[in-house]
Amino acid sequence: MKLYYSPGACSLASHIVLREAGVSVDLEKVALATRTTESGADFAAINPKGYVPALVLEDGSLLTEGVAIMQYVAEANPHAGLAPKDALSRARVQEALNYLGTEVHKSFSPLFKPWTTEEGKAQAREMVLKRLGLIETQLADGRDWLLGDAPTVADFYLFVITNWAGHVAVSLDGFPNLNALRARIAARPAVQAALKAEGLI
């Protein structure tokens, strides 16, 4: 398999999950500004959506959208324990992934756009903090992970999204439970390996 990624982007979550599952995968970096890969290929011809992640499966087919990739990898590799077995628990993971993707991730998006006004950025930061505040409250019961007694793909996605905070002047100082979860994730060998492979540490 081959994962097309951009260092530190949301594709990092798929990269981490692949490593957590012990899946051997080739990596190819994408320059999002030019839509070219490090081997010189036209990324738009590989993934017409034009953004990462994109995962070429062993049969040559393409899977896109980080949430779909993470769920696929988790369910295809049950030994890794990243996908719950019962229907309600799986739905809880999907619930968390949808919230992270449609609310938290997208709340960060205006902060990376050069055309966003300062007023727009201020509003986006306020929304990010509001969305993360809900997660902080959910973690206040002393749990180590978002869902259950072990990390799921949702924890890794949350880690990657919140890594953007320092780049866009969003302070996480008021989120001790979230920061504790982030530290637990950051310490995992697979996470360290993914960060190193992408040149982030």
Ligand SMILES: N[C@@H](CCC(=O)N[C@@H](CS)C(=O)NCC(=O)O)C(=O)O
Given for the second form:
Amino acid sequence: MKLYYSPGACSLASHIVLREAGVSVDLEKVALATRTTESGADFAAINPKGYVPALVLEDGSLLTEGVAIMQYVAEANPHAGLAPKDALSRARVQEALNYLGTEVHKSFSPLFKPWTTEEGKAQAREMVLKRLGLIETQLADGRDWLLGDAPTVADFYLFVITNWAGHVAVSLDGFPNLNALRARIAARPAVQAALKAEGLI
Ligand SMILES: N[C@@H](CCC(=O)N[C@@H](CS)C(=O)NCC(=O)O)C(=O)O
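Could I have the structure of this protein in the form predicted together with the ligand, to go alongside the form predicted alone above?
Zooming out: every chain and molecule, the one shown earlier first.
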């Protein structure tokens, strides 16, 4: 398998999940500004969507969309314990991933765009804090992981998205539960290995 990624981008969540699952994967970095991969390939020809993550499977087919990649890897590697088996627990993972992808991740997006006005950025920060505030409240019951007693792929996605906060002047200071969860995730060997492999630590 080969994962197309950009350091620290949302593709890091797929990268972490692959390592958590013990899947051996080649990594190929993509320069998103030029849509060129580190081996000189035209990334748009590999993934017409033009964005990371993109995972080339063993049969040569391409799987895109981070939430699909993470769930596929978790379910294809049940020994890793990242994929709950009962229908409601699976729906809870889907619920969390959808919230993270469509509400939290995409609330951060305007903060990275050069064309966003300062007013637009202020609104985006407000929205990010509101979305994260809900997660902070969910964590207030003392649970160790986003969905309860065990980590799921949603924890890794949350970790990666909230890593962006410091780069775009979003303060996580008001979120002690979220910060404790982030620390638990960061301490995992697979997470450290992925951060190192992407040159982030
Ligand atoms: N819907 C996609 C969005 C992926 C996405 O936003 N990727 C960003 C990095 S976090 C990217 O590659 N942006 C470059 C671009 O869109 O030009 C997913 O969830 O996988």
